[in-house]
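Next up: a single chain in structure tokens, the form predicted on its own.
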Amino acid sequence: MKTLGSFPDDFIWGSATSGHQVEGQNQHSNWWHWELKTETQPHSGRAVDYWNRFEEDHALMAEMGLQAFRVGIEWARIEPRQGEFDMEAVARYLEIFDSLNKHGIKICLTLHHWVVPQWAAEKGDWRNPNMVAWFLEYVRFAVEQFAAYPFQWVTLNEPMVPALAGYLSADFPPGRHNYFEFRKVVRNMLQAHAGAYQLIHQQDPQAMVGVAMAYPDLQAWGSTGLAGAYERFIAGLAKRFIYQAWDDSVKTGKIHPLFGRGEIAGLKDSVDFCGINYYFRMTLRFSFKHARSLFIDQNATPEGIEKNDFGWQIWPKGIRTTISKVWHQFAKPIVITENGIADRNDEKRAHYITSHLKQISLCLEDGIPVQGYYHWSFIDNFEWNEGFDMAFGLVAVDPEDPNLTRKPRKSASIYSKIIRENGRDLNPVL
């Protein structure tokens, strides 16, 4: 059933973050030694102290009218020593989810979000074959705890992206460069990710699971002749890396080539649904400035179009052929897991939310089931490589702040009303 406008009576609307992210402290964790590596790298220290100002929080989604919030839990502060479970640090959790409760907000809970115990990087981290079963060890615990809480589980968030950053490009740890550490890495994690979703359907059996992919609109520039072939070869190409090739893996079972060969047991269709995570377009310029990428400038922006903080392309049709594409491959519910934009004066913010919220109501009208919209972030937030300098969120701290103030943008106000309209006046506010 739908209402006056274009979204479903139940529709989700929501917001996300992940616990590395703005709990602070994560001290027993890969990420948090990372940053201690040199004096350039941003530290998350406390971040927004989410951990200790979840009760403020929680009350501010609540007068936001959020319906659900994407919440991470951390493997690392669970596990910090090999086969300890900190049961100070689970206690920590039910009482942020029941503090969620009892604000009427539905919790997505993201099992992994890129971050893993120091203890496990040591070892070799997504490396090492005994990963696979000591992520499991920490799902099996994790689903045991806190099973009664979320309405959606969400087992890998863009497991993509460490892999690419993390053993090619080397910008995230461990900082490698080695295509065969990478294919083992990415079946490993595919492994995880089939036996994190068994794990949790054996403790409910009608749970909804999915993964969080990060879908960028990948395009050709679309230059003439040899350097437009070329352009299309590495669109295409990227596209394989970055989503392609997981979705296929996952779809069939069988490891995409990119990977390696064989099959995983449990991987066939292992999502209930899935997750979308959107932000921006790249349109892949030939550059023979541009040798270190393969000749592809990657920041070639056309004339007119609108960039973020992090001069990421705004694209808001990209969204609705992200999720036709998905949808048409997997034919399973979709969930917009994270969308939003880095705008730290607050400028773009209201219009890229309408903007991206009216193409997914051209995919309802055109008969696509998206249930959820959770936007990226509630609240500005460690965004890894770049400290504190990019601001995500809804709400605003200054991280120099000693009491790190929480200050509600004038787009929170405009989602709000989106939300208490449940997306009527979409077109009001374009």
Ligand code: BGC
The other form holds:
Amino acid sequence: MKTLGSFPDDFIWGSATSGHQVEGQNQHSNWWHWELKTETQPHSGRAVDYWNRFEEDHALMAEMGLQAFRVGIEWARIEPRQGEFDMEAVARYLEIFDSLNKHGIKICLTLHHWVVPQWAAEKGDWRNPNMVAWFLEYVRFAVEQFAAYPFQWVTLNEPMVPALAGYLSADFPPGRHNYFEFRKVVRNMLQAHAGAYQLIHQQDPQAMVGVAMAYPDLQAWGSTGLAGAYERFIAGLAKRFIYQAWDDSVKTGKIHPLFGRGEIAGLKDSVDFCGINYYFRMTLRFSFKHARSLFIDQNATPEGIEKNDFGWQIWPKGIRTTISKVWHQFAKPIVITENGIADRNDEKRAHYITSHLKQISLCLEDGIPVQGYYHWSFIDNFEWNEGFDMAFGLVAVDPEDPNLTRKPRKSASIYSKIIRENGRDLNPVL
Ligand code: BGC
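Since the one above is the form predicted on its own, can you give the form predicted together with this ligand too?
Then the entire complex follows, led off by the chain already shown.
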């Protein structure tokens, strides 16, 4: 199946967004309420109004040659009040999917991307033992309505991010610092994933279902002596918390001791593909100045390493080590469900894309079945606590512009060229 380059003929070239980050007016959600908490917190507001401008966006995608789009649906929109499903919202999502079909763009559907309905948040969200059942009601409904469309499903996007940021570091809603709650939340999310996996397969036994996991490349800085030993210890611990304990639980069906005890029915091996979200490397450095973060400077950057607008290290090799690690653990096809860069001026994005694709092509040469690549993001969007300050889009949008004019960046043309040549030339010149 190989062409001249190392990308197979059926490699899927796509890009991604999530509902809350692009749709706008997701008013019945916990994030909307979190955004209203203080004056200084950025508001998603109309976001980039994908809810009304999807047709224009899909036409742009088709022009770029995108073959697939990872799109999210919002639970809070579909079930704004408990037990009440909003058929107008369903109809709109159906229009969105029909429009993608019309443009010949395949759909990878994310069921949950961090955001929950406000009614569930008020009842304790993922801390409430009933949350799993509530979530599965929503999934059952969504699968019944939408099963004809997706060729890939993502049950949960980066579950460990809202678990860690919501219940340990208090950066995300509900803004808690509580290890016991964190454990409960992860156990419930594991159960929610397992249940969603089963529901989708009941509807479509051939469905391809996965989780999109965040895998930062976490390394110790490499200090000498005790400081170095401490850095290695923290790097190991961080890996376990951020992805390894979750992955081990999914692989074995047994809850990892970090989260509790016991087994979850239907969890073992409950992925048909492994979704990898990869962005950056972190080199964890011991520092007395960082007492509040366990004496670790998370932003320490070796000389000569480029960073994105967020301050994240650009480290293409990390995507290869991640792919290889995940493949060796799960032996399931790999999909790069997210990879991208905050780069408003578009100075580094094209090279970011090509350098990461080169690493992916090396994985393909190693015989690892990487099936597709979704660039994050198709369009600038609401970047959570950073609001619109971080620009990840292949397409630029100024949130102040009353018309929210879509302006494809130069890197979009470069990605488009790569797609048209199926990755044969990773040093494209326009
Ligand atoms: C998330 C996205 C986010 C992106 C850039 C990913 O971890 O899934 O929602 O916008 O990173 O920070």
